[in-house]
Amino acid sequence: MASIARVLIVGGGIAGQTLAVALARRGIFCETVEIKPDFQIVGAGMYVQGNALRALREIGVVEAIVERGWHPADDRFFTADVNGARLAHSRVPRIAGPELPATVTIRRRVLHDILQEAVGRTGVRVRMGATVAAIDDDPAAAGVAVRFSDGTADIFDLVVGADGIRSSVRTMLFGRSDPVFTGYANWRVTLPKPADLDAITWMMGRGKSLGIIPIAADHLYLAGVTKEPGNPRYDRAELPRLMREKFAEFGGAAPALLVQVQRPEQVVYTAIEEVTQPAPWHRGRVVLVGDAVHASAPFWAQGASMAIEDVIVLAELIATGRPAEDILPQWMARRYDRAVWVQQGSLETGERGHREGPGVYEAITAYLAANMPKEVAARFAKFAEPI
């Protein structure tokens, strides 16, 4: 059994780019293949939580993320009722160290650019507009034979499927398994940030919620969640009107922001889906990471953080010089329980906060006022554990 000297990364998103840099910095050859012809990033803003910042220190991009993103000076975020009245505040611990923020919020496009720039500095080859067409992992062969969609072929010691929620590598390994709709959908839009808006606030409505989240000195994003029975497909031209109407009950800073949602291209509407892939997440010398195996609901904002942790641990194990047959079970033991805990806890939090019925809204807001800070403290104590 040989050590891992050549790695193919399928997917050029957050997980794939992080892994490419982590491997290159350790002197391990890798190549990335990305099906998109160019990087058109869908999304508005996102969180890079402390556990992800801790992991990303290993690839030298944390300073750029802090500089180009946003974070509250006091590491707090607020929970409010539908009228904007604050119910509770939670102070998030600084997992990555006292000199770094507890959480950075950032435009998804900006984070992707930072990672892409880091990949560029390593010289790792990124093949755009192509993907894997076939994988032949004959145990008797010296490596994994890969045929690409452009007709070329190569051999690698390890193939990593970082190709997202609709992973083609997952299908090749385990057969077709579609993501599962949770019953909820995200409504996201980026807007100019008023100068006096300097806090992350999540407002709880009746069966819905709305986050007001700064992501730069001059921009914020609205992140709304609604129940969407039947997973409807809305006409894109109707999205601005629908978003304004669905969140019209919210007060505080929300009305002045929602009135600015006027153009279809502003609104990113996505069904919230999950992937729950049974263990193991590897077969032979092929492994799946991130959303390809544990895509989760966004209520803990940990999807990207879990993917980043996945690949940092994987890079660490690859660098030990042991073969895939040895390191992948160890990687699985370090990642499975943690990722599944996040997936289950995140969805439970969302379901609890979006219940409906007589007296339910009052019960939810009373519960949050009494319990939110200690729940957040317990959750982040778990995030702070070694990976």
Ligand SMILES: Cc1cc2nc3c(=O)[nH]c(=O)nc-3n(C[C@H](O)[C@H](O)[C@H](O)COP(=O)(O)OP(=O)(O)OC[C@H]3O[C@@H](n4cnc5c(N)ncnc54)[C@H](O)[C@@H]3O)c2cc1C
The other form holds:
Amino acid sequence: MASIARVLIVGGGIAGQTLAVALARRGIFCETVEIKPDFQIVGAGMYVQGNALRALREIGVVEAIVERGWHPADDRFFTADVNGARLAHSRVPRIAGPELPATVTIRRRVLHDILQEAVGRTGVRVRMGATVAAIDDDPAAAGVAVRFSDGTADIFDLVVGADGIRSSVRTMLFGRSDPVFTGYANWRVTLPKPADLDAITWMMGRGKSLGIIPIAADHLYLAGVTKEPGNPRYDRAELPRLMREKFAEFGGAAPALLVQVQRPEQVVYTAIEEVTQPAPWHRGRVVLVGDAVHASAPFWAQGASMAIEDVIVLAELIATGRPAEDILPQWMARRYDRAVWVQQGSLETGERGHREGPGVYEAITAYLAANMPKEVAARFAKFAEPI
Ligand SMILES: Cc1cc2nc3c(=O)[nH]c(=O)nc-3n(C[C@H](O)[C@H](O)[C@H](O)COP(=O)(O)OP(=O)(O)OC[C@H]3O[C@@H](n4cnc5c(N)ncnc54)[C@H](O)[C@@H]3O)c2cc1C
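What's the form predicted in complex with this ligand like, now that we've got the form predicted on its own?
What follows is the entire complex, opening with the chain shown before.
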């Protein structure tokens, strides 16, 4: 059984780019194949939580993330009622070290650019506009034979499926399984940030919620959650009006921001889906990471963190020089429980916060006012555990 000297990464997203840099820094050959001809990053902003920052220290991009993103100076995160009145705040611990913020919020495009620049510095080849057409992992063969969509072929010691929620590698390994709609949708828009708005606040409404999240000195994103029974397909032209209407009940800073949502291209509407893949997440010398195998609802804002942790652990194990057959079960042992805990906890938090019915709103807001800080502290204590 040979050590892993050549790795193919399928997917140049957050997990794929992080893995490429982590492997290159350890002197392990890899190449990436990305289906998009160029990176059109859909989305507004995102949280890069402390456990992701800790993992990303390994690839030397944390300073750029802190510099080009935003964070509250005192690491406090607020929960508010539908009128914008504060119910509670959580002071999130600094997992990545005392000198780094607890969490950074950043434009998705900027995070992608930082990772892409880091890949560029390594010289790792990224084939754009191509994918894998077939994977032949004959145990008797010295390596995994891969045929690409452009007709070329090559042999690798390990193939990593980092190809996101609709992973083709997952289908090749385990047969087709579509992501499951959770019943919720997310409405996101990036807007100019008023100079005096300097806090991250989630407002709880009746069966819906709205976050106001700075992502740079001059920008913020609004992230709203609604229940969408039947997973409707909205006409793109209607999205600004629908977003304004659906969140019209929110007060505080919301009305002055929502009124700026006027153009269809401003609004990113996403039906929230999950991937729950039974263990093991590998077969032979092929493994799935990130959303390809455990895409979760974003109520804990941890999907990218889990994807990043997945590949940092994988790179560490690959660098031990042991064969795929040895390291993949170890990788599972270090990743499965944690990723499933996030997936289940995140959805439970979302479901608890978006219930409806007589007296429910009052019960939810009273619960959050009383319990939010200790619940967040307990959750982040677990995120702080070594991976
Ligand atoms: C509304 C919403 C808000 C979120 N907010 C947060 C947040 O605040 N913080 C957080 O940590 N997470 C958040 N997440 C989750 C986060 O976006 C994902 O968990 C993360 O992007 C997963 O990274 P990935 O690399 O596994 O997949 P992706 O980022 O999806 O990357 C997959 C890549 O593979 C490529 N690809 C697809 N198919 C193929 C193929 N066949 N061949 C080659 N390439 C292929 C894609 O083009 C893409 O570049 C949120 C998710 C949603 C839906």
